[in-house]
Structures are given as structure tokens and as C-alpha cells.
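Have a look below at one chain only, the form predicted alone, in C-alpha cells format.
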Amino acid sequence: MATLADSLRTELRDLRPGARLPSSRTLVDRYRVSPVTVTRAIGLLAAEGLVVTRPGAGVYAADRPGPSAGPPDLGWQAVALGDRAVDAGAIGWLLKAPPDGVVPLSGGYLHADLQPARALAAAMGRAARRPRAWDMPPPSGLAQLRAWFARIAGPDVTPGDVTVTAGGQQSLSTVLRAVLAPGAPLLVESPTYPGALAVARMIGLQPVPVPIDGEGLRPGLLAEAFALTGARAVYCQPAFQNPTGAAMGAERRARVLDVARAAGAFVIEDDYARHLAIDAAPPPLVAQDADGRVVHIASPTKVVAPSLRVSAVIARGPVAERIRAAQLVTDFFPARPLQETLLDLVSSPGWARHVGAVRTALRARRDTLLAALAGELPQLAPSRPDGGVHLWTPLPGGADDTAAAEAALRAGVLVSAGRPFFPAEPPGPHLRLSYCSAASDGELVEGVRRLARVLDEP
């Protein structure tokens, strides 16, 4: 079809505007091929504008645009738009696809072969094909996934504490939104998820880091943060913390809740880990709060597929009145054919074979980076997280985190640099190393040995 629609182009340009193709039988035996391809290449033409098709008479060759003055002149948007920036390459560099050959040890997002594919087709045609699949959700989200999302976040949370949304990244939108005004202040982890940054700057708020140890936010910090900006909100990642992999023991979670509450201030728990947990999960913040502290983002698509679309918010009091309406306003719902398949899917008999199978991967994962860079790279000393998908480790000082990123990625081995992660001036260079994108053990070996190479040179 294509080198048919080929050769038609090169006729069109001997024919005048209004000239008419020869039928579609003379191009069968002219270029010896099926009708149901010449049917097929000149429906392509006519998407191009090449052709009109006119039934019953025949295909005509379309008028042809004019010449053109030059490239429109859009100057004027400059002064329009103002000076106020949306940055997305501060997380577009986060979706985009490795180069052919590249080994990725960056990324967030499970292998296609530790995503439940078959399982989540199967789960979208049921759901396709339910009566009223195509209607209109009831504004919070279907009812039984609200029940599924309050059970997984802790006893004394009920559906009525949960909103569906589409997706953790709308999520924390609509939340920011809807918690903090422009030019607020937003407390957030150093280093953090710099989709969080994007997000905070997008929307006019003032991140301001908060440095983290190995189990999280340090509270005393906490606190100073606090009285020093008078910030109504923090934003954190308890469970495996991205990028460093930290979690909150049971007394860090409590001092970070009692410093929020002294503070008079929200805490933005993104739960995006929940199920990637190689170990157990400590139990999320919203567990234990008694007061409409905390509000929770839980999503399930990390140990899914990324085009599953669909998460949870979870909050109590005004706060939650604040956010359906913030959802209602900007997004109305999440389609309800991805609501329906979510449900299908953790409902299954399978849902609980599939997250221990992808447990049970990402343990020998992590294993097998951490062994390949101790026999590498015996000078790093990354993070050993109990769950999540990334390592954070500090180069030597004096190093350049992002040259190091760029030469590996020349070298053949895709890592994320640790600049990004911070809000402010990091304290020294980092790099993150996902261990769930790469294809097995093996090409994380490789990775490593090609990171290796770039990291030893003098």
C-alpha cells in the first residue's frame, strides 16, 4: 500500500488541480495489486489532502496550496503569555524511551515483561463489555473501587474518603490546587520526585527543601521549616521514597504527624510504592491519622502498566469537599473504562499472584545491581531499599553528576542524575539507578559494567 501511495504522489504532480486518477480498476492491473489496496493508499492520499474523493464519479487531484510567505511570524505570544513558565523537561527526560542498544537503569516503570498484560486485556474487554460500561462514572468513582482503595489504606478509612482520579500526577495536581494558593509555600523532601517540583512551579508555589535521612524527613527539620515559612502543607513520600528508597519507621511517622499538627499544617502522602514493596510496606500515614491530617495519593499503576491511569485520593473534612470540586472543575472523572478495568483486575484471583510475582523479581533485581556495582563500582555506596524500584548513591566528590549521566549514556547505559531530585543546590552529586526497566539480571550486569567503564575514567 505504501509504495502504491508513493507512486501516486509522483503522479499527482504532473496532473492540474481537478484532473481525475484513473479508476480504481486501471490502477489494479497498471500496478498489479489487490482493490483493497488501492482502496487503502488512495484513503491515505485523502487524509494527506492529495485527492478528493467524490462518490460515484471518481478520485480528482486537490487544488494545491499556494506558495508560502515564510514561517508565521509568532512573536506576538511572547508578551501574550507572559513570563511565566511550564517547565516539563524537568520530567519529560523521565518518560522518554531509551535509544536502541541503551541498557536503562533509569525509569519508573515495570519491563513489559513483568506487567500483567494478558491479565489487563482480558480485564479491559470484561470491562468493555459491561452494560453501561460507557456511561457517564458517579463523580468520586465507582463504589466498589472506592471500597477497594479505603481497604488497602487502613481500617478506619471508609469509601466515603476516597476520590478516583486518573493518575497519580493529576492527583497531586488537583491536590495542590486545591490545598495551597499561588505564591504558598510548599514544603517538600530534599531530594524529592521532581515531578512534585514541576507540578508546585507550574501551579505558582515556592518548594522549599527539607533534608531527609535514611528513614525520611527528619522531624527537627521539620519543625524549622515550618516556623521559618509559616507553610501550611508538606509534601513526602513515606513508603520508599523516590529517589533514595527511604521509609518511615513507626516512631518517624508519628514525630512527622505531631510536628505536622503543631504546625497547623496538611501532609500530601504519595503512596505511588505501596505495591512494590520487596519486603513489607510500612503502613501509610493516613493509617494513623485522627484528624484529617494527612492527604493520601494512592496508586496502583506503578505495578500495572503505565497507561493505566487511575488512582486514588484520599482525604476527610473540607479538604476532600475542596479536592472532588478541584477535580470536577478541571477533569470532571476519570473515563469509566479504566475505572472498570481496575476493578476487574484487583478483584481477580490473580491480582495477589501478580504482585507477589513482581515482589519476588524486583528482590532479585535490586540484589543483582547491588552485587554487580559492589564488584564495578566498589567505591559507591548506594541505598539497599526495602522496596520501590530505585538505588541513590553519592559519586565521589568533585564529580559531575550530570556529565557522568551524559557520558554513560553515550557509553551505552541510561541513568537518571541526581541534580534534578533537589529543589534547591544539591549537597553533592548523586545518581539514581532503577532496577525495574531493564529487560533481566543480565543486562543490569551489562549496565553496570558500561557505567563502570565511564565512571573510572581518570
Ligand SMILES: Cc1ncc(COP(=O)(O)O)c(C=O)c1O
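Predicted model, so just to flag it, every value in this text is computed and none were measured. Take the two forms, find the largest set of C-alpha atoms that superpose within 1.5 Å, and that set is the rigid core. Positions refer to the first chain, counted from 1. Compared with the form predicted in complex with the ligand:
Leu8 shows a C-alpha shift of 2 Å or greater between these two forms [criterion: core-superposed Cα displacement of 2 Å]. Positional change of Gly442 between these two forms stays under 2 Å at the C-alpha, relative to the superposed core. Once you line up the core between these two forms, the Cα of Arg30 ends up 2 Å or more from where it was.
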The other form holds:
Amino acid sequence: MATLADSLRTELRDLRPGARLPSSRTLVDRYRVSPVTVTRAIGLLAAEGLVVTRPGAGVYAADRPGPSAGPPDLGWQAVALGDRAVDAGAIGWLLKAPPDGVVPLSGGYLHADLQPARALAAAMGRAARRPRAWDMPPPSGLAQLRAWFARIAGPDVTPGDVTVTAGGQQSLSTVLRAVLAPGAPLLVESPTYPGALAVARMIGLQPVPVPIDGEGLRPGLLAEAFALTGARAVYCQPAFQNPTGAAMGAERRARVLDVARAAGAFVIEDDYARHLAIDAAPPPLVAQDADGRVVHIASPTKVVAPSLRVSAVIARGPVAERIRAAQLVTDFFPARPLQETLLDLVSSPGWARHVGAVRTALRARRDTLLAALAGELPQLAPSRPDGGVHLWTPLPGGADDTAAAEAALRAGVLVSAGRPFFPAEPPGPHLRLSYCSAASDGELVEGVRRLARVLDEP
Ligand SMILES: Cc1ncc(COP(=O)(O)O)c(C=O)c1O
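Same protein, the form predicted in complex with the ligand this time rather than the form predicted alone?
Below is the entire complex, every chain and molecule, led by the chain shown above.
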């Protein structure tokens, strides 16, 4: 189709505006393509403004715009916008599509072969045919979808506590804006998910690092940080933290809640990896929440596909009202056909099978990546997470992780430097290596070989 469109663009250069293009049948014969290809190519040229289609009459060369006066002078914008830059650099790297031939050991979404593509297509087909599919959903989301999110979160969570949102990232932005005023401190795990840091900074919050250990937030340091800053919220990922894979045990969860209670603060729980446990996932904090302290974000994109942008925020009391209001003001509601699609998918008999298959695949991939690292890079000491999709490893002292990630990309493997995961100065260089986005176990091994060549360089 692209080739035909290119040929037609060349033909159009010799046609005066208003001249008729050859008929579809002539184009089919001349270029030996199907009528569908012709229709698509004409559609593309029409979208570009190069042709005008007149139903029943044919396709005509469009009027050409007058000669351009050169690139516009946009200098005035720098003055008008001031210095309030939005830094999406770290997110851009995390979402970076690997160039051809590059092995992705970065990124938090499943490789296309692990996504339930056929089930999604069927679910979306059914969703789109449902009566009123394109109408407004209830403002807090489809009732049955709210019930599903509530059931996953815990026995005491009710559908009334759930607001359906448009992906974990949008939920973070809505929740942080609803809970905290610009300028407020926000305690965060250090290291943490750079997407959360980017949202916090964009809306004028001050992320304050709280170091973690193998079980996540350290309660003593958390209490100190609350006392020092007067913060009214902490953002954390209690299950398979991105990037370290740390998971809070029962005692740690209780202590973190106690510390937040004593500080009169909210705990914003990003439960991004609920379905990615290799054995069992710890129960979410919200399941233990007795006083509306936890604001829980649940997003199934990680176990399904990045474009299924439907998620949920679970909260109780005035904060829930605030979050609902914030979502209505900024986004209205997530697209109903996507809500219907997710509902159909998770209600289908294949859902449990899909989640099980992903967990099995992730276990094998984690083990393959760890074995390859032990063989090729024994000087590293990567984490061995029980869920999620990332390994986290310190680099030997003196290394520059940003330079290492750039060199690795040149050598054909995409990895994430540790620096953007730290809200302030990192304690040392690190890399995050993901095992979900490569095409196969073989590709993981090849990625490690390429990384070893870079890291072993003197
Ligand atoms: C910890 C964490 N939270 C939230 C997100 C946002 O994901 P999504 O918007 O697809 O739900 C990500 C994505 O990488 C993540 O790693």
C-alpha cells in the first residue's frame, strides 16, 4: 500500500489541481494490486490533503498550497512557556521500541507473543457490538468491572470503592493531583518507578527519597522522613517493586501502615504487578486498610498489553470523592469499548489460563536471564525477584550506568540505566534488566552476551 501511495504521489506531481486520477480499476490493472490496496492508498492521500474524493464521480488532484515562506519563527514560544519544562526523558527510554536487531532487556510490557492477542481481538469484537457500546459509561466505570477490581483487591473492598481509570500512569497523575497540592512533599521509595517521579515533578510535588531494602520501605527511615518533611503521602509498590523486585512481607506491610497512620498520611499503593507473581503475590495493602489510608492503583496492562488502557483506583471516604471528581474534570471517563473489552476478557474462561501461562513463562525467563548473567557476568549480583518483570543489579563501583546503557544500545542490547530510578543522588551505579519484552529465552541469552562484551571492556 505504501509503495502504491508513493507512486501516486509521483503521478500527482504532473497533474494540475482538479485533474481526475485514473479510475480504481485502471489503477488495479496498472499496478497489479487489489482494489482494497487502491482504496487504502487513496484514503492515505486524501488524509494528506493531496487528493479529493467525490463519491460516484472519482478522485481529483487537490489544490496545492502556495509556496511556503520557510520554517516558521517559533522563538516567541520559549518566552511564553517559561522554564516549566516537562521531563519525559526517562519515560521515553522505558517505552523505547528497540531498533531492528536490538535485544530488548528493557521495558515493562509483555512481548507480543505473550500477549493474549486473539482473546483480546474476540473480546473487543464482542464489546464493540454490544448495545450502547459507544455511549457514556457510568462515571465511575461499568458496575461489573468495578466488582471485578474489588474482588481482586480483597474481601473487604466493595465495588463502591472502585473508580475505573485509564491506565496506571493516568491513575498516578489523577491520584497525586487529587491528594496533594503543588509544592507538597511526596515520600517515595528509593529507587522507584521513574514514571511516578516524572508525574510528581510535572505537577509541582517534591519527591523525597526513602531508602528500601529487600522488603521495600524501611519503616524507621519512613517515620524519620515523615517527621522531617511533614509529608501527607507516601508512594510505594509493595509487590515486586519496579525496579528492585522487592516485596513487603506481612510484618513489613503492617509496620508501614502503622508509620503512615502515626503521620496522618496516605499510602499510595501502585499494584502494577498483581498478576505477575511467579509463585504467590503478597496481599495488597488495601486489603488490610482499616481507615481509608490506602489509595490503591490496579492496572492489568502488564499482564495483557500496553494499549489496554483501563485500570482502577480503589479508595474510601473523602479522598475517593476527590479522586472521582479529579478524573471527571480532567478525563471524563475511560472509553467504554475498552472497559467492555477488559470486562469481557477477564470474564472469559481463558483468562485464568492466560495469567497462568504468563506466570510460567516469566519464571522461565527470569531463570534464563539469571543463569545467563551468572555465566557471562559473574561480577554482577542481580536481584532474584519472586514476581514482576525486572532484575536489578549494582554495577561495580566507578562504572557510569548511563554511559553503559548507551554503549549497550550501540552493541545491540537495550537496558535501563539505574540513575533515573533515584529521586536524588544514586548510592551507586545500577542497571535494570527486564525479562518480559524479549522474543524468547534465546534472545535473553544473546542480550546478556552483548551486554557482557560492553561491561567487560576495560
Ligand atoms: C510501577 C509502575 N507503575 C505504573 C506503570 C504504568 O503502567 P500502565 O499505565 O500501563 O498501567 C508502570 C509502567 O511501566 C510501572 O512500572
